[in-house]
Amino acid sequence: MELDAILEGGSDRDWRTIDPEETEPVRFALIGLGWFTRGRVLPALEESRLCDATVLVSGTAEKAERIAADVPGARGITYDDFRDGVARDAYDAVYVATPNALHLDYVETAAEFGADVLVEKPMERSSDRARELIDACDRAGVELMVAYRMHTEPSVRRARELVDAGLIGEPTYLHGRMSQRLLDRVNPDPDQWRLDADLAGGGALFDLGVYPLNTARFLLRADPIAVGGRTRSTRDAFSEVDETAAFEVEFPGGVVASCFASHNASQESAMTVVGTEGAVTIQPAFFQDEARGLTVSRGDGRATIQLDPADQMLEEFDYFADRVRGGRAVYPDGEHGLVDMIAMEAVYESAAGGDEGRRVELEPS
């Protein structure tokens, strides 16, 4: 396959299987109305022809009703209302964007009600709780998708096509990084849930490191077989969780990915796959609202194209609806997300104790 043929449809929805004009939208209950849901998810659903936000769930009736007042046709209810089945006839699926350690509770309730589930990453605060989450959905026979928005990010999908087509030869090495200054640019509150080990499960690794880890898996179509890494924290606010994580992921065939994540470094993200005959780089890679640069090098040739920013949440929600309404299994599913949970816990194992950075083998998935 020629490079031009892959890149000319840079933003195409190659996953689409249904016609939005002939499909009933998937009605969502949004559980957790923090800044991400308000600033990213609700605007995306307003634009979607495949999804509607019909129920908004928060800790207080005042907050839920206040936000719902600006969403046509939506109803605001509390977490307790949701557990009691209030407004159950008003939604088909739930989106869970609470602190990590609360995902299981709401997913179990949604599954009991027969609602399909889109849950934010990481799936939970631990792999054991992630397994319980998967079991709850399996028992109820509902769909479970983990919100890895890079799977529907056009630049990442085009990069995987380039790798699949052999244009860079056999992959040998990957490098991925994602960093931001959490307290200075995102949320200055030192008591926020992301810095609470019981609620978050992990720090920069869980929040940011999951992006290069999972994107490497997506680009290679492979799962890790071993990891090793180090973590550090320099600010008092990060006394319970890692501020920075640097880790190495080993894949079958000797392919290695080096990854870096930090909550105390300048905002930056990139992903590179180096092959035996060339390389492909996405930069910036992971943050939203940024035009993507996709660079391909092979021999003496080098080409860079710019892809317009895609609304990553719109792509992700529409993909979920396409699968549910089209009767197709959703992916990435819970078992896929569990692999990341196990790998990240192994990075923490590697980083702990006197043998810091040692290689930890993973059980085959």
Given for the second form:
Number of protein chains: 2
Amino acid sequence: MELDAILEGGSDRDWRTIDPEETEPVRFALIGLGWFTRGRVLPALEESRLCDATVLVSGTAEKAERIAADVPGARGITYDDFRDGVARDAYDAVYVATPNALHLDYVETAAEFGADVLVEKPMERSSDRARELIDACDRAGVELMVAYRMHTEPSVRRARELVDAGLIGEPTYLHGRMSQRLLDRVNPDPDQWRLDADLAGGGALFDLGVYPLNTARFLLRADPIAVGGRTRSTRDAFSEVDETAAFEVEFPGGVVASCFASHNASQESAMTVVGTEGAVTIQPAFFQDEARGLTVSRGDGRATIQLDPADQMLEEFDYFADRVRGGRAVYPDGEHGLVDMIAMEAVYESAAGGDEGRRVELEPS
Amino acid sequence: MELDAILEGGSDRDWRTIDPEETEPVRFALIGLGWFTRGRVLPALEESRLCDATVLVSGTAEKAERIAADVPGARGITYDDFRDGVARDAYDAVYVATPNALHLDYVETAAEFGADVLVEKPMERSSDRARELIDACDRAGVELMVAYRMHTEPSVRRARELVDAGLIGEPTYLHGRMSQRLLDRVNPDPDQWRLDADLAGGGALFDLGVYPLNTARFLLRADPIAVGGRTRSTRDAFSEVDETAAFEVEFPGGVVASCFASHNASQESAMTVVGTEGAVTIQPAFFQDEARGLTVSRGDGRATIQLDPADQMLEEFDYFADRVRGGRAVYPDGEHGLVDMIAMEAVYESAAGGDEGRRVELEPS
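Having seen the form predicted alone, could you give me the form predicted in complex with another copy of the chain?
Now the full complex is given, and it begins with the chain already shown.
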């Protein structure tokens, strides 16, 4: 794997196992019609040949039907309708993008109905509830994937190929960061669920920190063995959850990833792996619609490859459909997601009380 | 201060206070003729109009004289000669680039002779000895500057101007890293002093970690209030000192800098400040002879300005001469350097024993 292969690889769907032309699309019930579902998921599914949005589920029939009116072939129903099995024949899988603490409820229902599940990250408000979510899918024998869109982001996959090929030698250190101005630029509502500890479970760490954490795991093909970190809030709106989290993740062999997440810093993201022979950086790394820069340095040379932004939700949903239709297991499954939940809870443990930042060991999963 | 001003500013010596044409050069005794002095300092002084190398001091007369033979107007003497006051009339100041644990001895001697002092960083092998070094200079009334070449590196000064001007809003987070392959690429000698705890006092943290630590302080104009970190060694050569250090530095207001230093990773360096309105990155940041990229992002815009490499030693020595000849205090003085020594010792304290990585508070200086 060399640079020319990256350029050639570009945004190839190297994960593809089935022919979209010979496959029935996976029909989705979308649960939770917030801005992300409306602005990101619906447009992606309109483009997809592997997925269809057929059922839209929201709090009121009015909202669900209003949004469904713009989606050909879709119908809108309420959360109660969904629980009652309304339109069950119209979907094969569910996508859950509600506030974190509601994931379990909808996933349990979907699993009981035998529908496969794509659930947003973080999986739930706690690792205990994430465990219950996994168990519900296991009992029902349905597929469970956690929506880590970095796993199918072309720049991240190309970076992993470089690491795998040894181009940067042995990884020694990683740095990842993701920040945005939640209140000032994304959503000014002081009552939004992301600021509510009961609904969200965590703040910047859960919302943004999970990106560098999980992407570090993905790039290294390894799971953390210990973490440490500190959190901070400067504004009243962040009295229940962390506005900012700076944390370190230790991997086997002493490889350390230092990570940063903030709801009160400029929209910025980057992910770097430094190895014994070189380094690779993806910047911007995590937000959607930004052209990716993939910078590889080795010896005295440094090359930056610009990659057009991929439609991350299209890639993610199509990957899910590829695995479900192809009868293959998904990579970011429930157990994979649970590792992040446990690691993030350990960061909060490290950040709390005395000896803030102390190393907290994680039990082998 | 806007981007066009940076381009215009380029490598301006905005710190200049005196006219080189109307100033007698500062004559230096260079103490310690290792590769850095020979390869970096001597060529810089040859270029300088403000400084001259007049006395070269090394372990043997043979080595000192051999090197002096190539330096017009310079003579070579031994360490013992230096202590005996040989050639005292030939220098106004000393530059000390010996192993860390020998700094104090030579600085004390120089101070007793009334010579001003430019001493390499880290100042000594411990904060206690750094304190003694400061006291010796204070007693003698000579200038003491710690050789932080980042303070006169144009890209760092331009970045600081951007931060000062509020272009990135309020700084929230910093990330800095510096790594090299000490044994494999720089110096293969397993007996070199940098690997000897008695002579060096510390490993990657002292040698490389001091760059992001000090540069973060310089960019923020602030001193750390707490640190935490972890160290690691994978090879026998690093049995006495750390091969790698990952550490966090907390500044007032909860601003955190996550830093990384390694003697066993690819030559890489970067320094980023993320603020509420934007971010600025210097990359490469710390090694010499590398063209600097200064990247500023704000809103949807991102600009990278390439700056030609400055001769960092020339800038640093000339700054010292400017301050000494102009009768003005140096910015990176002994007390400034001591803050880094104390912070780095606190990182080692955090990294040692139980609760590795725990927050260690620093007493206000």
